[in-house]
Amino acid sequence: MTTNENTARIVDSFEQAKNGLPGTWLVGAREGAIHSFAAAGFPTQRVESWKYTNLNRLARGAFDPLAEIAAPDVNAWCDLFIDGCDRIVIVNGRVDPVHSTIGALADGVSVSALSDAVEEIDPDLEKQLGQIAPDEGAPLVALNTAFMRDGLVLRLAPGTVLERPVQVVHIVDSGDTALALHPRTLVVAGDNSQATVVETFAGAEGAGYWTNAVTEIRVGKNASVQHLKRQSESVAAYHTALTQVRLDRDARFYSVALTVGGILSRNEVKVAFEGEGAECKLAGGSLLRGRQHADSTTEADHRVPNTNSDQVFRNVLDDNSHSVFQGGVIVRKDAQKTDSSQSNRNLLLSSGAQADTKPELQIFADDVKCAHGATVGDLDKTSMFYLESRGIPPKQAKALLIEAFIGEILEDVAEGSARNHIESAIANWMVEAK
């Protein structure tokens, strides 16, 4: 970890912005959260779980995180919001209340923006945020804790069930000015419920910004949340994410995170097993072109016993793109009878994309089963000829092998609004297919 001027600037724009910032009960909290932030710096790639991905642009950059920027017609992006469902809209890091939509909720749920949830004091809020994702060692988490302004809270009591899916559609669209976000989702689901929850992301085409966004999820005892992710961000655009997911006894959590915007993100989901019998699917993977750049790190830190994960993560790279996966297990000593498999496939559709695919095992235990797999080649010449024999245009058939293979990470998602939001984002990307 390295600070410089950089640093010193952000610092200095906290100093500016910390006033304004909604939630006074957080300024403690913000003030270390800076301090920590300050004392690290950038992560460099000397350190190991970023020795792929280069921040040496993006910390040189001048983003804003004050900038006051006029909100952009909303209607333009009305193809972002998935229907029947409740929406949270925020505008270039503010909340849009027009577009927000709560319906009628069972009782014991709350949904809400993170801007108006923390102006009241909150004791089980208080105790809640930033303590599933905490800032130690983690300086970009501690500078999303010290500048977040809006985002997602989400909290099912014990037994409730959301009915519908909630979206929090983050949208950028800043005109000349680099703008600063540092969006915040936080999801408590009790004990015995269930919810999904679509995070998107989207900026104007050509916008240059920076997107650091974190999400803590607490899945209780017999609980089961499903996480969608929709980074679409401006190709001008970087975008740095943590989630950071934490499982009760029985908790069961699946998420699908696809990545098709910025020139620069890395995206990280970290889970702790914190209770016997819980289970997770990670799912994610990339549509690449041009120079973009994207990173998939995970974690399934497996501390108790007779728990499950399984990580399948695929990457479809064209021009002279670069993808990173790290997939990371730890099964702990005393953490026996884990399964836990990883699974990464990279397509190369140019001679110059390129992968680094690095599935990592830490085993402490000696009653397990755990396996990983990698893959990186180019379209399977013998699939291509059988299509193209059956009358099917190469273009088309080339199309029809892409969508196969990225469609693998969907495999677990149940039909409907919010498996479409994720698909038509695919489809999107296929029709600038070459």
Contents of the next structure:
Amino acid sequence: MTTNENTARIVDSFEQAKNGLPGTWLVGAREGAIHSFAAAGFPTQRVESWKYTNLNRLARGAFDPLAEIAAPDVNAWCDLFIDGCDRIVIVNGRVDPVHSTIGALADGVSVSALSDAVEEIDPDLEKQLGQIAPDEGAPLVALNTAFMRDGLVLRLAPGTVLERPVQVVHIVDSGDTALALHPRTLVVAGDNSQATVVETFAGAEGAGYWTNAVTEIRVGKNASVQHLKRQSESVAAYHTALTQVRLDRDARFYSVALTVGGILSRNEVKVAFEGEGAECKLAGGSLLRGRQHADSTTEADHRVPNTNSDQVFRNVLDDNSHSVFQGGVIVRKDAQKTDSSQSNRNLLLSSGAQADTKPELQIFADDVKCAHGATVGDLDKTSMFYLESRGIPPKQAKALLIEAFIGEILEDVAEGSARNHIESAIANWMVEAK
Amino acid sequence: MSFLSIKNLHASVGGKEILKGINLEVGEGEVHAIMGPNGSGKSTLSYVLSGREGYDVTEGEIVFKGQNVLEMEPHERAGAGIYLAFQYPVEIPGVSNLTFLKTAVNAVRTARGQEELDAINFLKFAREQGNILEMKDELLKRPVNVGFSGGEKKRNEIFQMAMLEPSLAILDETDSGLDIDALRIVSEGVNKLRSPERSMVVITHYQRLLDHIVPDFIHVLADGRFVASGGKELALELEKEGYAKFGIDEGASAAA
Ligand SMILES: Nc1ncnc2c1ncn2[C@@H]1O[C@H](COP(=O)(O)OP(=O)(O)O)[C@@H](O)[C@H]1O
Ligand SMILES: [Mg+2]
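Moving on from the form predicted on its own, please list the structure of the form predicted together with the partner chain.
Starting with the chain above, the whole complex follows.
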């Protein structure tokens, strides 16, 4: 199948699917979205922001957005569930009510599955969904809008504090069916509210499927949101994801996204500063081996004065794996006193691995601080010798150095079960390290 | 059987011969000092003993407790009881001193057929040894050597030595960069670790360290060879008359 034929196939399957998708009020938006996807097609490497990531195989892949696959034994996935938190579990694209658990929540806090939320009459949701991450100019977001079925909707009224993290766990275990999954998560944190949200993606070993996720986050005045993401998809899966964030005055957003799964993955995080005094920290990276390709693309869009952004990305690459970091910073004309920094470091464990790193700074204001730095290197021989001279065998010495290197992305994450969840993905990767 | 025996050792770095025929016999429990001007090859000898990559032995042998050291990997040498206190301790960001030490202690214990220490016993042992060296608790939690002062780094080297319980300790200029107080703490720590089962090779540029750690033998190294060996009185001669007495032009050697 050519890319064009496949795009036509996807549009056809939308026609079949549309009446079965949740939320009748969304039909118009879905139809508009499928048209804009059909017109644009999959992004190609001619588009600057996709320069290093080739979607040809994905664009020709016959992934099925319709199939409803009976839930597998979800108990086998329980080690992905973070202790003591509220959780939505989505299996093969559909919410699993048995394993989703929502405890008592403070007044003003609501947690629900997207498929439930959109069946209610809810003018607020209509106003929010799709407004933070618009379809325009983003064919994969449009495709997600057309097919979105499940995900998490978290809303916090002004002044509310989420006591426990909320986790959304996406599990794919669909046998021989190559599913296309289009999960959508929406977080609306009212003024002065606080929340931690964790997104976890996992799939059966060796399963081939495609996750195309969109996460929209709005952080109100003086509110604070921490967003952790663990991408442990099957190493045969495709994963494309956009997290788009809007920050109001004095809002704070801290994110960590770790990629260990997927044969090809793209994790894009875009933050728009819409109020003075807001700040964000975007951290992330990957642990890769085999022929894995992982693309981290960011955009910190400083639109108003006095805002800060800090980006910290670390990649560890073995075998013939490939990482991409495109670190975007935009400082608009009015955004005086912007303070932005960016660091990308890449650790190559094999001569066949490759790291591409590209800072993209567009600065239109003059009174700003914008620092950036990138390195690509192998394990430090002096450090290795120091550890070995203390009796530590080379494999263990290497593991200590790798864990320290990737651990920098967790610098600002407090001890606790959510942090442990990310650390255990690192530990799992290390088990198979050479 | 001698404890450590180095015979006709030649070693090169980057194709350049640095050690040009070293002979040294160290008996069990003995403390030997090696003195010599900058660039004479003292650190090179310490690295060759501990197995650093890039330090190529072209001739000669090193036998420690009956084992051919040159065939062993660095971590195997540590397991066998060889410990090097680095002249320039290495900073390891992101690895806490305690994690590092626990990994190291249990690795050498395993290599020596001893049981691993559990978290509680390890901490108890670390606190005991840390107190002797006046290591602040905070230094144990911080990443290895990161943000340590020069003196704290050197103390950390001796602290690690205490934890790893080597039978041969090589101290490479542990005195350099220490003020009088730090020198006293470090030397007292080292002296506490002296025992009939533990030999030491103390490398120093100055004789002041040897006032605190009194050696059994002293060797003077110049341009990759020992040019004099004797008892502790050799250090006094060196102090009075300098390296020139041994035909060493310190300025020229340091520049080499
Ligand atoms: N890594 C290296 N590469 C090249 N030359 C080196 C290296 N290390 C040491 N040397 C050279 O070897 C000689 C001995 O150095 P070193 O053993 O450090 O002396 P010392 O410790 O006695 O001051 C010096 O001439 C030094 O320049
Ligand atoms: Mg030296």
